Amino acid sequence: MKNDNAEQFLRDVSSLGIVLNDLQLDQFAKYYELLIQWNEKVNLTAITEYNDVMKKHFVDSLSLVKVCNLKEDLSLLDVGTGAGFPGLVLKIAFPDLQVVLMDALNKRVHFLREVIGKLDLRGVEAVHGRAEDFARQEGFREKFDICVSRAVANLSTLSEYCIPFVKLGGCFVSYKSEKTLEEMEEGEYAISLLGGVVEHQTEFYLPDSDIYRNLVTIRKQKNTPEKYPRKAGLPLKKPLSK
């Protein structure tokens, strides 16, 4: 990573217990360059300054190591991946992961596919579509060890999007940037209905910052009833509630 500011990124990553080789550092540098290039024509992120992208997108994405052992051979689905956060970042840092990146905007999927190609990544694909539709497909429903999402939505909605993809014993991890007490209270009904249980919340600050984060880990204990997720649009418009 040929950037004088990369030292902070390396310190942040090291504080998470992650060691990156030269190839991975070059891949992160190319990823950043492509992100900035594409962002001029496709709305990928409002955060573009190098240090901010490294910390608020890359390091934030990698914080999943606080709750998951990613050194194992696992399948991971990123719902509403946007510009590849966290799924593509995790794939670069943990090459053995089998990753699917899902987004409803085709332009973002085209960007992701270009990054995957330019970085010569294997075992990762970007798919275009809505979670409500993919969750009903045999190759996707209850097939993943881990489902993650940094998408901005309430926990009830995100749970209906994501829990159907998780295999029994697997987990859904929701990246949150604020306190979630009210969301948790409202979401517990939906989570239980969908076959999950809140295992723990992991609160922390990103390294060398006052940026608060909260990883909500939901374990899949029962199969999700066939009627969920509901048809496209309903989980967002009418979140599951008592």
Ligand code: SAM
Contents of the next structure:
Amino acid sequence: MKNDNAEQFLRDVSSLGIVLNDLQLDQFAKYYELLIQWNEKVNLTAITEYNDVMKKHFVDSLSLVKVCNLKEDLSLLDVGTGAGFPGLVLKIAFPDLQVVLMDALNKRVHFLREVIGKLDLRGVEAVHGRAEDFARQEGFREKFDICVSRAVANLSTLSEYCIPFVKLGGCFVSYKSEKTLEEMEEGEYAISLLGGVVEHQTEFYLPDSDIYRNLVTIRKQKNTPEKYPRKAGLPLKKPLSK
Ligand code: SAM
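Please supply the coordinates for the form predicted together with S-adenosylmethionine (SAM), as a counterpart to the form predicted on its own shown previously.
Below is the entire complex, every chain and molecule, led by the chain shown above.
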């Protein structure tokens, strides 16, 4: 991956305070190749140009370091991970994380398992199913230090998907790419019903770009009441609102 383009990627990650070794750079290069190959037959991403994937998928995913210290042995769940953004990217850069990648589309889960195998990653698994169903399982409910999600749903729906998975004291971070004023109002109501509180919003531009991002950090303060999440489909169809 040591070519001119990779130089920009290296600059971007180092401006986030991340140092990658040769193995990790090689893993990112293989991940990119597999993404492009599989994208021919499975719909994984509309973004395929090398520099765009590096910036808009990889660097964007890694921007979580702005709000979380990932250098510890933490458990992290990515809900609606798609082609592995942000969860698989975070696993490559922070190998000590214990990561679960969750998606409702089985073809994408197959892709993720292939990448995990080819990159020889340990301490990461891809699971197929809906968040609303997994959240009722004992091995998943309130078991994660961090839950993340990018480009899956509005904040209210997403909170019902994600907050049930978070341990008391842990956090849910929602990756947003636009200002979220209206979404926040409705979202805050749902968040408090689910046992969380909005800790902060971190607004920034991706390194060397005008690409706006907003990470909304929600801290879990109370256990999520048993009745949440509601049955599969309802959080999207009827988001919790006053
Ligand atoms: N997070 C990735 C990204 O940023 O590129 C994928 C985003 S894609 C637009 C949304 C993904 O969420 C899809 O792969 C979809 O299958 C998954 N998804 C939507 N609702 C879900 C649910 N209730 N449980 C699990 N996955 C879900």
